[in-house]
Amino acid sequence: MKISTLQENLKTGVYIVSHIAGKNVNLPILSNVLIKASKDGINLITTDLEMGIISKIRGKVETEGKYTVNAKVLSDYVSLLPNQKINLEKKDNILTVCSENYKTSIKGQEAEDYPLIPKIDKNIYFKLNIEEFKKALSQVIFSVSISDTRIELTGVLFSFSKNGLTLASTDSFRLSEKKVKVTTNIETEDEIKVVIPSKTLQEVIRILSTIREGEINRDENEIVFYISENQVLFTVKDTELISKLIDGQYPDYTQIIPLENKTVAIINKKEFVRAIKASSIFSKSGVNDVNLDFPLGKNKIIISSTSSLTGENITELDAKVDGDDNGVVVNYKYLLDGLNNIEGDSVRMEIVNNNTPCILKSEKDDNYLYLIMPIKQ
């Protein structure tokens, strides 16, 4: 194998793929990156057996071949080189890397021992704008479960349809749901539902963050999804990420979303966040409770908390309130998470009673919903 490329191309490519390469006592080769040079170009490949990443970089292939070297060693070394042409050549069990007055030899392992990356049928696709997808993911991924007790809740539910994509996540204490439009070639009205691990989606976000505005043209500004029975493939620009899906039945979360409400409040989001943070100082440790009261006919929301150790806090905010005299006790951390992911200056809060989940929405956008289970007194 003999190839040449620019330092910037190799540095970016190795950065994209190397994050999932790690220490594996049983399979040390998984710490390596597979460099594959063929007539189709130069591919950098890594896998942790749960997911695999392939990044194609620009360069010249003089001699076809493939070889694996430690991903961290290659990444650390290449990042120190000047942004000039780099020559890579494999001889025997050594990869020689040369650039101007820099020359190094890296020991590696033969590519035949590297696990194969599975391929997915690309007949059915779904496309979405990169920035829209990043924003949608950020609005749901924080509320996945971190406990393996119910493995399906450690991922995000993707419900693809002809009309769009719905993302949902829950840890049983709160729920996030985001709806976005997608382009697809499916004809049926049936939904395709899959649960994608949060680890995979964090990796997708990391890869998307490497793409800078102005680097891609309008036609490339999309991420494409391909779904199979037990795997998902994301493709963006010159990178592909393939991952196993979570095998499990995601709960029908729509059953816990209240269909009606008894009190609706429109609140300035910035002032609401400030008041919640003030009350959080006096919430009970381990409970994180804050009280939200909506007195009848006063167009106010009263945020309060009491602790036998630190004292108490009461804050009154002006708000547009319609409906019954009402109140609810919630975990302030969950409430702040939701508020921080709602766009716009105002937030709409819908309440039934203190035994029923309350809902947060943007005042002007119905495509995002955040639900919190109340703390029962």
Second form
There are 2 protein chains.
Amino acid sequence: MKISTLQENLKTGVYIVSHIAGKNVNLPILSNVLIKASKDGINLITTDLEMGIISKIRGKVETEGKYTVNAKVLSDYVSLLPNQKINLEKKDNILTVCSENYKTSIKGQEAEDYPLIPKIDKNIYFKLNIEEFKKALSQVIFSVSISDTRIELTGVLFSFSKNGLTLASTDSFRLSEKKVKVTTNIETEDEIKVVIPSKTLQEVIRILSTIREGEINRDENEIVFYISENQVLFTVKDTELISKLIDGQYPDYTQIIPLENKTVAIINKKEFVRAIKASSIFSKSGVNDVNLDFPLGKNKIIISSTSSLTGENITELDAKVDGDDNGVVVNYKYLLDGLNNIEGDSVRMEIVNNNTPCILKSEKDDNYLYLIMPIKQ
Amino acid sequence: MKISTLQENLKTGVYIVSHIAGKNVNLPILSNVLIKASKDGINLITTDLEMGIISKIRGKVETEGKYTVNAKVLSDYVSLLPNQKINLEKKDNILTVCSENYKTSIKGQEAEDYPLIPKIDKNIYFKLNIEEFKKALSQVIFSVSISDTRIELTGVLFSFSKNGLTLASTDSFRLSEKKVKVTTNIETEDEIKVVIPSKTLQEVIRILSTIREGEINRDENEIVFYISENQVLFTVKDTELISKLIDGQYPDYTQIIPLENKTVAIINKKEFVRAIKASSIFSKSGVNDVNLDFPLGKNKIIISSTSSLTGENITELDAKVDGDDNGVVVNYKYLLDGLNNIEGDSVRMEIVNNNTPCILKSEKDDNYLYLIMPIKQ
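The structure above corresponds to the form predicted alone; please provide the structure of the form predicted together with a further copy of the same chain.
Every chain and every other molecule in the complex is listed next, the one we just looked at coming first.
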């Protein structure tokens, strides 16, 4: 194998694939990146056996071949080099990496020992705008469960249909739901539901973040999903990520979303965040409770907390409040998470009573909903 | 006690003093800040028994008195409030903190239980420009010893005289020395040598960093040191920090600085840092060795390393080299630390031989010297 490329191309490609190359005691070669040079060009490949990433980079193939070297060593080294032409060549059991003043030999392992990346049928596709998808994903991924007791809750539910995509996640304490537009080649009204591991989605977010806006022209501003029974393939620009799906029945979360409410408040988001943080200092450790009160006809909300250790706090905020006299106690961390993902200057809060989930919505974006289970007193 | 002040004043004052208020199992009150309101104004006070900080804040004293509350709770809470007038009042065993919409009660402890901050004789003073002192301190503090086996090496040696101040530190692997100008009231040529704990100096750096440049007028751009036998007092603006000194004989470090050299190289600093980092990837783990070679008459230096695990690297850099054919092996971390503190685009490196310390200097600043012990082969 003998190839040449620009430092910038190699650096970006190695950066994209090397993150999932980790230490695996049983299979040390998984800490390597597979460099594959063929008539089709230069591909950099990694896998952690749950997912695989393939990044095609621009460059010249002088002699075809393939080889693997430690991903971190290659990534650390290449990122330091000046942006010049780099020659890479396999010689016996080393890869030589040479540019103008820098000469390096990296020890490696034969490509034959590297696991194969599975293929996927490309029968069904869904296309999404990259920026919209990135934002939607960030609005739901934070509320996946971190506990393995219900494995399906550790992923995000993707419900695809020809009418759109609904993303949802819940850790059973709070729930996020977001709807986005898609284009697709399926024609029936049927929904396709898959649960994608949050680790895979975090990798997708990371890859999308490395693609600078300037690099995307109008034809390339889409991420494409291919769905099969057990796997999902994301393709964006010159990068492909293929991942296993989570095998498990996702609960019908729509059942817990209240259909009606008794009290609706429109609150300045910045002031609300500040008041919640102030109250959080005096909430009970481990419980993280803050009280929200909506006194009848006063157009204000009262945020309060009391701790036997530190003291107590009461904050009054002006707000537009309609409906019944009401109150609810919630975990301030979940409340702040939700507010952090609500767009615009104000937030709409809907309360039924102190035993029923309350809902946060944006006044600007009707496609996003955040729900918090109350702390029962 | 009943006082009022602006949020901004209280926030800055509490921020300055609260950092050293930590958890002390034997003396829980040390996690508190002492608020003292008297005819002299409002003082915020903390101590960790090794040092004490006093910050005077602007405000109105309605009723004199003193009280202590948890420093972290007060700091977290006050930093969230809007910049409005805040009223603080002691009532029984709580401190009420009220501004327009925010009402808080913080539980506290009586001031009588708080340790006294010692006083110091103000007979001998030294004044330094704040910016010069901050920079000088940052250039030496990183090379203090982190091991307690020789307690005197965990501090920075301050050698004061009427001609100036010399700061020095060494962990016995490398050494930093910096000279700065002072004004003083002592008249003899005698040197006053004290060793100040690095923890104290880090606190001084932190305090100096909170003082924004805009806040300092021409008369206030000095930090003043008062030295006594066992203690040092720093005063800057409205803040005082008093600290114990380290009791121990600092070694005569000047003995290990070579008086002559055989080879001098002037090297582009940015390129040198890049080449060292590239070589560091292939240096022996734990040893961190990189080889520096200065071949005779070639006007270049060769940076190289070899690891049995990862591979090897050779980088050639153009440089202005005078003197003998020479070479030295050093720890790349120490070399990078030094380069990080050398001012200007190029660095002057002085080598005797591969068994003698080598020296880094700035071409711009004759008052700074950095020395590295070689790794003997």
